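Let's start with one chain on its own, the form predicted on its own, as structure tokens.
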Amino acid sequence: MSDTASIVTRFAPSPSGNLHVGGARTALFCWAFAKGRGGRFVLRIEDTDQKRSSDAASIGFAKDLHWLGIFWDEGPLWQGTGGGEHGPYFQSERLDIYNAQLQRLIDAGHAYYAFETAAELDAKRKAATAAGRAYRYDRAALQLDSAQVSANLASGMPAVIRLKCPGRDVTICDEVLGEATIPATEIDDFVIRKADGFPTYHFAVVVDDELMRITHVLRAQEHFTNTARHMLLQDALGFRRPVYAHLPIICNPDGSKMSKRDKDKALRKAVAERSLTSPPAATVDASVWNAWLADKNIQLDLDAAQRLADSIGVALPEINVDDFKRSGYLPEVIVNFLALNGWSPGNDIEKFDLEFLRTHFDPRRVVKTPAKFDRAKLLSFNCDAITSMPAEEFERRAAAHGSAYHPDFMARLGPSGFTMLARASQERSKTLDEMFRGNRFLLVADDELCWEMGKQVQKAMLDGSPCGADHLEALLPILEGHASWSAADLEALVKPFADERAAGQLGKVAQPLRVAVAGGTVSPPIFDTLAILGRESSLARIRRCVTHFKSLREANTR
């Protein structure tokens, strides 16, 4: 690929959902290739499919790209990014441009109107299948004379416009996949304008790539066969051909395609395991729930799916950029990891930032085979980044995450409590979300905390003589008589008690304390946990715990 300042790439998503990680990687590679060579990166919204497009999805794309640090030189205006001389950058606002180019093709005899109904075309497809041959449009519309065409259009008869293909093979020279020839028999006279008046993807993308001066098209391999159609359109319109590079798809480790259906499968499995026959309150409308359960082809919208998942305590697999953001992954880690899915800088280099990618990205190092998304490796990358960042930065970024996704936590803890939790959690956190998900006990009302009754809890509380409950009962008045409640002061108070009562085994006292205030055997360091909870909450929970386990022991000895 040439290294000139005139290079222009584009990312052109359809606003029909959230930004998939595969789309994010395409945008990343397009950005890196252009910016690393002094070129321009264009964002274009391909919203000609009115049934599937939404304004909310367009905004979501912009937010996701900004979060990743991918900024466009031309495109929709968003927080100081965008604009440009080749707009509008929403295809739905470019209909006059497309219509002018369509008319050029019709006037030159390269395209024609066709009036068949969907039912008529379906019948022809079924007839071809029954005859054991592949369906190709039979060009029946070309038998109409110009007077009949004009009369049909004047009467308002629905019509599409088809490209009159030249009937020749098309050879694609791809920078990743190499050279391939698509036989003429595989390309019939395809539709370039739909009956609703909007251009098809094939037509709009060709016109926009030409008028926006796109020089290099980097996109997913699923578009490879479309390229032959696009080249035929470029020839018919007299347009130049950009350089093409088709990127491998990103798939799950088992080779299946990463898709939002993965979320649906996980949710259905969890619902079945819990034998749920009705939706939890404030999650999914009952009629939607019933339709979803009755038909495996129906999927809940993302917000409803997330509400249901949160309610029943199931983690859905991350598929879209926003999923990873919600799960507490760092944008710089996502960028680093996505770049390694299908590309490598060589020399065993794995950890790098956007600037490194900008200066080193070369499509010639993109692999041809599907890239497998290794979630364990991504989590390891994220853990390394979190544990190595300065404490102040972790607190700042965790606070922003908490404010966005866990406002109840932030309100409960307050600034000082949150600072203590962040400092106690950083070394144990693989994601920004982990400190919130793993410490839900902090939000439970003191008189509603329940205790796990697994083997570890029973061992901590009831084994031995004296047992953990006995230690807590003896420690309680000492804690009640102590006014200071900092982690350091509490440690100084409890250690001598453990030396005297538990032969210096601090765990014999610390673990029952943890069970008492957290409901289980997992929490941040115990003295930090007590300080975060505060004196009154800690004492209230310890009192209830002593009463609970004394009663349990007495019941067991009857």
Ligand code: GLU
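C-alpha atoms forming the largest set that superposes within 1.5 Å between two forms make up the rigid core. Residue numbers count along the first chain shown, from 1. Being a predicted model, the structure only gives us computed values, none of them experimental. First, how it differs from the form predicted together with the ligand.
A displacement of less than 2 angstroms separates the C-alpha positions of S416 between these two forms, with the rigid core held in common.
Here N347 does not count as shifted, since its C-alpha moves by less than 2 Å between these two forms after the core is aligned. The two forms, fitted on the rigid core, differ between these two forms by 2 Å or more at the CA of S275.
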The other form holds:
Amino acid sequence: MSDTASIVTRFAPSPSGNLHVGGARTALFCWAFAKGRGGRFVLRIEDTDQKRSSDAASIGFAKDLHWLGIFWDEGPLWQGTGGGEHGPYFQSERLDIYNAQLQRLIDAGHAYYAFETAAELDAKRKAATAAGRAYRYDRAALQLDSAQVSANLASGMPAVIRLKCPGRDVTICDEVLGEATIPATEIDDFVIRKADGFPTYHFAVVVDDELMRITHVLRAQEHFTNTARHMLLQDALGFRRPVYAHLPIICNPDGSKMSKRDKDKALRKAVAERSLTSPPAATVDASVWNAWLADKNIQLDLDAAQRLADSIGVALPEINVDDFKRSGYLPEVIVNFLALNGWSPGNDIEKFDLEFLRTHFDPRRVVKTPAKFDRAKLLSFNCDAITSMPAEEFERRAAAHGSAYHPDFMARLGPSGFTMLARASQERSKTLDEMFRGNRFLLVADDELCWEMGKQVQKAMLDGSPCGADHLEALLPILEGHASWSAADLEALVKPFADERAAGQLGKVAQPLRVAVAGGTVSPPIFDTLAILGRESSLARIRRCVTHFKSLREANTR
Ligand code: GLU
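Cool, the form predicted on its own is there; where's the form predicted together with the ligand?
To see the whole picture, the full complex is given below, headed by that same chain.
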């Protein structure tokens, strides 16, 4: 690939659904390739499929790209980015441009109108299959004379426009995949404008790549064979040929596609494990639920899937950029990790930032084979980044995450409680979300906290003599007589108690305290936890806990 300042790349998502990690990596590589060579990066929204496209999806894509730190030089105007002299950047706003180019092709005899209905084409396809032939459009429309075509069009008969293919093999030269020849027999006169008046993907992409001066097309491997069609169109239109580089897909470790289906799969498994027969309140309509349970091919919409997952406490596999954001991954880690899916800078370098990627990205180091998405590695990258961040930064970023996804938490803790929780959590956090997801007990009303009765809790509370419940009962008046409630003060109070009553084994007292206030044996460090909860809440929980376990013990010994 030539290193010139006139390099222009584009990311051209179809705005249906959310930005998938695969799409994000394409955007990242397009951005890095252009920006690392003084070129321009264009964002173009390919919304010619009117049924599947939505403004909400376009906005979601823009937001996600900005979150990752990918800004476009040209494209839709969005928060100070975008604009440019080759717009509009939504294909749905470029119909006049496509129509002019279509007319050019028709006038030159390179394209023609065809009037077959979907049913007629289907019958031809079936006949070909029955006869053991591969289906190709039979060019029947070319038999119509121009008067007939004009009459059909004038009468409003639905029509598509097809490219008249030259019937020659097409050799694609790809920077990643090398050379491949697509035989003429595999390309029939494909549709370039649909009956609804919108261009097909093939046509719009070729026109826009030319008019937007795109020099390098980096896109997903699934488009590789489409490139032959694009090249035929470029030749018919007299356009330049961009350099092509098709990127390997990102898949699950078992080789399956990373798709929304994975979320439904995880939910179905959890629902079966919990033997749920009806949907938890306010998650999914009963009729949707029944249909979903009955047919494995039915998928819940993303919001419903998330509501159901939250309600039954399941972590869904992240697929889209927004999922990773919600799960508390850092954008710089996602960027770093995605870049390693299918590419590497060499020299065993694994940790880098956007700036490094910009200066080092080279498509010649992109691999041909699918990249396997290693979630454990991503999590460990995220953990490293979180634990090595300055405390103030962690607090600031965790607060932003909390405000976006856990406003109830932020309101309950207040600023000083939040600061304490952040300080107590950073060292153990793999994601920004963990300190919220793992500490739900902080939100529960004091008189509604339930105690899990697993082995650990049993051991902490009831084993030995004195047992944990006895220690709590003895400690309670000491705590009640103490006004100051900082972590340091509490430690100074409880340690001598443990020295005296539990032979210096702090755990014998700390663990029952943890169970009392958190409901189980997991919480941030205990003195921090007490301080975060505050004096009144902590004491109320300890009192209830003492009563609860004493009556449990009595019941057991009866
Ligand atoms: N709109 C296409 C997609 O979302 C991109 C096509 C291209 O990059 O040429 O898959």
